[in-house]
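Starting off, we have a lone chain in the form predicted alone, written out as structure tokens.
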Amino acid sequence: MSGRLNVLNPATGESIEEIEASSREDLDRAAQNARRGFEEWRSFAGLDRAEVFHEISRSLRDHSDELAEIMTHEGGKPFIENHDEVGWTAACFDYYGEIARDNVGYLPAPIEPQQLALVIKEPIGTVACIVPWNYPLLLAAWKVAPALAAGNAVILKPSEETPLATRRMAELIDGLPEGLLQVVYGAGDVGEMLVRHPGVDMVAFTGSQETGRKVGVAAAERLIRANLELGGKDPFIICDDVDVEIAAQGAVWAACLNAGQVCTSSERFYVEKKIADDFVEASKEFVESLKVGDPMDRSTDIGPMVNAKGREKVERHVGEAIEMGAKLVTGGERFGDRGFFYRPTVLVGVEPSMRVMREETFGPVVPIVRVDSLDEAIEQANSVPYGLGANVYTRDFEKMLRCMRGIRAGTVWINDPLTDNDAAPFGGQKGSGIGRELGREGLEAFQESKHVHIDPKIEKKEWWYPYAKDDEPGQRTM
């Protein structure tokens, strides 16, 4: 199936460009020209790799404010934000360029003491890559740069709403042989025929977990490997020991950043009594005092979300919960009167029950709870299917250590929220996915390893048949 891609751009409604969507004809070509490009890239030296990787790195960079105007305009992240996104993602190749050359395997102890054990990790094949639109370019890299610095040919899959930047970073991307990369378009039709085509080894996919769970059935199914990272519904623990002001500013931010469009955005806020009144005051004037608009000019600081299905799912999360008895101390309303505006928004009086806390909303809403003590909002913070990450402001190392070892979810952040380390991993526990990206963990998801024994000499071994020895009774006669 083929047709075309209709890009618009969030903050106005208005089209910016349409693309030919790819045939299974293209996805065809693609995995025969990522097979040959497999072949050749296996014969690269670490060394020349991260060259190749660093030579990416910089290309990125010196092109920064190119790319981030194209992810603006698609996506509708402000630019300053696509700006950063840029600079992340030319330092994601630059560190899996350097470790990949330290990590093709290790030697295990021997068994016995002439032979030699060695563990080899090889690249798996072809890797089908499929990116949601929120960080298009960034969470293209935490896939792509390790699969590649594995030794694998990639063809990735950039969302339908966000394919301009991806493509444009393709054609910035030199050095690799011919075919290792492919970029293929499309929506979820594509991205099936991708995961079913017989010329893909593996696949990593981040989106929703109903997109997530058809991909894992679908690679199952071929008994392929899958990295799958879900999304989530990420808790929010702030202690009575902390800063109000600057609790409520980074509570805010990790929910409103890009608008709330990011897999670990902060949906559900637990507070400890003695301080909720006054850091829901806090939160409120901090959330008026920001600037929504045009994410194109440097001085805002939250533009559109990305269509208007997303704002409408947003809309019935805030609009059920005010029905069911919340309060709505601020926003909860459209901008503008063009694009997919919505202003920030803080709610109080929330229960579990309301789909505003159980289900991932993905927009600039900010659910604050009471809670009595740090027990109760640990326990608060598991009753979800979700485990992606989980944030906490305390002063209290005892209570640190409390959130860090109860809470479960994949990263825990302490009083800096969402802050992402190329050498650290990243996913998810529970219903937020399967794998972890990012780290050596996330280079390893890429790997197969192979065990080879040697023993240099060629003799007969004491265990072999006949049990029966020449000195033991039961001796077989002929």
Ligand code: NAD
Second form
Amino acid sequence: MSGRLNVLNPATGESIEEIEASSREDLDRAAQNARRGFEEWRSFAGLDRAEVFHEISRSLRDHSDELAEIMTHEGGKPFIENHDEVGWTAACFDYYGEIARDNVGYLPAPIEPQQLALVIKEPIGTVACIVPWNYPLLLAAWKVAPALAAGNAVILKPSEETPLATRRMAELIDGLPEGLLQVVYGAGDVGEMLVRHPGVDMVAFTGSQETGRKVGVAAAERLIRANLELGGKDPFIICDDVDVEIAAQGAVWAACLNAGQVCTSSERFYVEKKIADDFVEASKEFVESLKVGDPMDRSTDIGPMVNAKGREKVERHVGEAIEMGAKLVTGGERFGDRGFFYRPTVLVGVEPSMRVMREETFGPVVPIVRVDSLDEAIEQANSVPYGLGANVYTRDFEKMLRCMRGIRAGTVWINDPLTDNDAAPFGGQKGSGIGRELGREGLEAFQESKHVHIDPKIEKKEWWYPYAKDDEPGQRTM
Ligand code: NAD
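Switching forms now, from the form predicted alone to the form predicted together with nicotinamide-adenine-dinucleotide (NAD), please provide the structure.
The next block holds the full complex; its first chain is the one shown before.
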């Protein structure tokens, strides 16, 4: 249990640094410090909190290159993408610094005219935030920023694969009361210990469906709230009224961004038959033009996968699909003689029964299915137990509406794949999660509601005891 974490560079397979995993005593200390930080944070007015958040955002932006470099070394995502991630992380702090000032409660109509009814939004306490490795800073910010903005304390656990950028981010965050935000390190055993720790009042988790289920069960046993952002198997529908070249490029990008290791990676492509052959050809050409290699090189499009286990899973899915009759259009093999690279891959002839079409592959794979109609595409899109995101390309407004209404997913992107918006909720339907991050809902996830009912007059109410009134014995007179 616990011990040391060996952080590898996925581009080389070499060790970058070993760090100490947190012990039970570390967690006890963090929980105690969090309580103190929580009390002190109460004395910060909304405007003061916003100022601290804007300062955090400035500090992160000022260190974009450094943070992006660390993320690239430990996670393998291309530097360009990591640099963007720092900007989005900073933007999330700016956003929650402001909207928290605007969301402290509301006034419902009271029961009687002289009364006052208040709904006050209060913090929950100490929130454990547990995040994966693919977007270590951004996914931490989606939890940490709203949790703190709502008045909570946070204990953050990064993935054992990518603890270093998070450690640096924590050093750069200044102006919060001591103990309000702490980072603990470790693998699943430390994550579990955190969820089960009596000093933790809520858990906000992003990760796989399998781990999410365990976290949900552990939280339910303790009767604490759990926000779960889990995996996906996102469909992408391409209608026959679009420019095939642009659609293929958008589709390939949505499948191969971060080597396909995005929770909203597009993993299944349904193309209307009229353009299907052209789409396959355009995808092949585009995939073959991409530069795979050193993620630190600013011109690299696709870096390595995060680890050997992730690459083996992709190899299993692709290999099994080919054995079952799928045809490899391009890719389907490792790249380079070190690190965990896998060439972007296009498959056709795939069937719903293949794992590559129903389980999360989490790699740079574009499986393409020719469909006879939009109805068939929507039916197929909904055929898996996931419902995180979905993409559509069409110019036809009627088709947009059919997809918007017909696809069961937390986000439907039409003609602009994978664009997140801090101001709109993000999360999964069906087996892709419980709860939402971002937007107002992402703040409410970290708030308790307190209803306060005030009557300025103290008087005996006629519905109290005794029920037997003088005029009608035994009868309630209301
Ligand atoms: P993972 O589930 O293996 O690990 C996620 C985190 O949980 C890590 O920090 C890990 O140490 C911790 N953990 C492991 N076991 C635990 C336990 N029993 N109790 C508490 N914590 C535990 O996921 P991963 O491989 O790091 O990330 C990839 C997965 O995350 C994919 O399935 C992907 O789709 C998903 N993901 C989802 C979203 C989203 O917003 N829905 C975003 C990014 C990634």
